[in-house]
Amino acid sequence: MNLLHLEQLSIAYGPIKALHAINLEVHEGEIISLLGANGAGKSTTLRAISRLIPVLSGKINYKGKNLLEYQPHTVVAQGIAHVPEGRGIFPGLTVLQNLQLAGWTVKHKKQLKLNYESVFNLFPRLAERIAQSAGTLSGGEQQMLAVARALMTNCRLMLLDEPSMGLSPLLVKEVFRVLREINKRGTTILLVEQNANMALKIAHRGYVLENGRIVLCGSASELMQDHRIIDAYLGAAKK
């Protein structure tokens, strides 16, 4: 099933065009990796889907609905959670308070309880630090909290922006293991990630953005064998 479809989507920051009529599809149950250099338009794409920035032209269809008619908070209520670059947690609040704030879209107490159980099952370290201020957590724990907070919304689609940024190689492996597990539990993922090797290893399909244009797309295995991807993104990993 086609869950999300961007049609001829264009974004501009003043006179500078950030996205040039891109087309992108995300099917139910997939992990899609969106690759590209800094400034290619990856984060802009996620922010457009979340309705955090205005759209110049084109369409954003989600479950048959036109997201351009929605405000950011109503996008969340539709089942889209955005884990931004830099995590965006509330450092002065505890782990529990961060999670509580994210549960506002869940109307039934029984479901909310199940969400807490699921989150602490995935991230037992957060359960151990439930009363700790989020700002005092390690970088890896803060990333766990950011992902856990998104899961508390009962999201059907998770947008992830650079989840491995600033983490040690060991923690990067753990984050990607958890993302694979989240996907197995039924959450569709659109992933922006500089670590192309790790991103393609867990993805079903991928798109490559260059200067606001999609220049390549295909299955993850196809992209990992493409000499252009190897040269631009996977060279060190292939050595």
Second form
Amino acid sequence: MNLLHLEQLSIAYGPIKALHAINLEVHEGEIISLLGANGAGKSTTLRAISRLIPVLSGKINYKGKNLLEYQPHTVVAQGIAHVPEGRGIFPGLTVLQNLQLAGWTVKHKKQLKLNYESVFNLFPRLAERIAQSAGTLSGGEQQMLAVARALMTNCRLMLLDEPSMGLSPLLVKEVFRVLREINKRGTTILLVEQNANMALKIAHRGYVLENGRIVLCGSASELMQDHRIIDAYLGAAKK
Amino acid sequence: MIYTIIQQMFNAIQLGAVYALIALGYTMVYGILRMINFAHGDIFMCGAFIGFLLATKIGLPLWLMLPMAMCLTALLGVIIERIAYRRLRTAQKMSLVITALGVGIFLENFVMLMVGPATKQLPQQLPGSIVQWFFKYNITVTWDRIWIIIISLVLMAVLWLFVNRTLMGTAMRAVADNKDIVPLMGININQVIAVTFAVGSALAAAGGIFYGQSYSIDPYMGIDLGWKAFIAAVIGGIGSIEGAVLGAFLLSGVEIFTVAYLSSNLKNGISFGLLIILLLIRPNGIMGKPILKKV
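What about the form predicted together with its partner chain, after the form predicted alone?
Below, the chain from earlier opens the complete complex, with every other chain and molecule after it.
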């Protein structure tokens, strides 16, 4: 099923065009990796879906609804959670308070309780550090908290912006293992990554952005074999 | 000797409570918007006049007049934010500051047109009798002062609980912490900002009414008192709630004791001097955290 559909989406920052009429589809249950170099427009795409930036032209459809009619805070209630680049935790608040705020749109006490249970089940480390202020967590723990917050919103679609940034290889592995687990539990994932190797390993399909245009798309296994991907993103390790 | 000091301490605590109630509004708005709301002193004045009108025209007793005036002033604060500040939130900070000054001048002139420039007296609604227990030691403290101090402290405690123990309070601190991320939690940032203005303005109204129990009120009272409370907030560390209260009592203490033991002419000189010296030693105030510029 088509969960999210970007149609001819164009974005501009002032006179500079960041996205040129891109088309992108995310089906229910998938992990989609959006690859590309710095400045290709990956974060811009996610920020447009979350309605954080204005759209120049084109459509964003989510579950048959026109997302352009929504605001950032109402998008969340529709089931889209955005884990921003650099994690975006509230460093001065405790781990628990970070999670509580993410549960803002969840009105049923029972549902909220279930969300806490699944978060602490996935991230036992966070349960141990519940009263600690989020700014004192390690980089890996902060990333876990950012993902945990997304889960607290009860999302159906999770947008992740560079979750591997600044983490050691071991922690990157751990983050991707958790993402796969979250996907197995029924959350669709749109993942922006520079770490193409890891991103394609867990993805079903992938898109490649270059200078604001989609230049390549296909199943993850196809993309992993594509010589352009190997040359540009996977590098010597794959040769 | 010791009794005169205690006597002066009562005066200082009463004045400090008024400063604190105003300073909290400055510090809360600064915390979430990084903006000095220069109209806040005039919101304090409006609160005093709303209380004055409710008490004289409708004849409400204090226990009804105080909460009603707080609600109406809260509404005023929300309307000001909605009409004058919201659209400028993404503009340069200077535009916001100028607008705030303009709103302040508008409020002063509006109130003067409505009630005239003459000073007014809030009706004495709290018992003005002397506390006998203190009088035994030659300390003259009236019951109304005791009540003002108690209600002020209760209001501050309620604010502290609101900010630290409720989800809305947590959201306010989140806006102060990392504003851009708050909408991603599904939180309407406009709602959080409106609540902040409402709470800050309500506290200022309480300050205005308590001030009016001991002093006369006029449309320009917000300028002097507003600046003093602003200084208190800066001394304490603007953005910090505990700091605003601490700064308020520190400033009022310095003022009262200067008047009592040195000269009333030196009052402003010494309090502004204190501000300059303190900012030289601790640029972020007593409780303020150093601001880390994000790269």
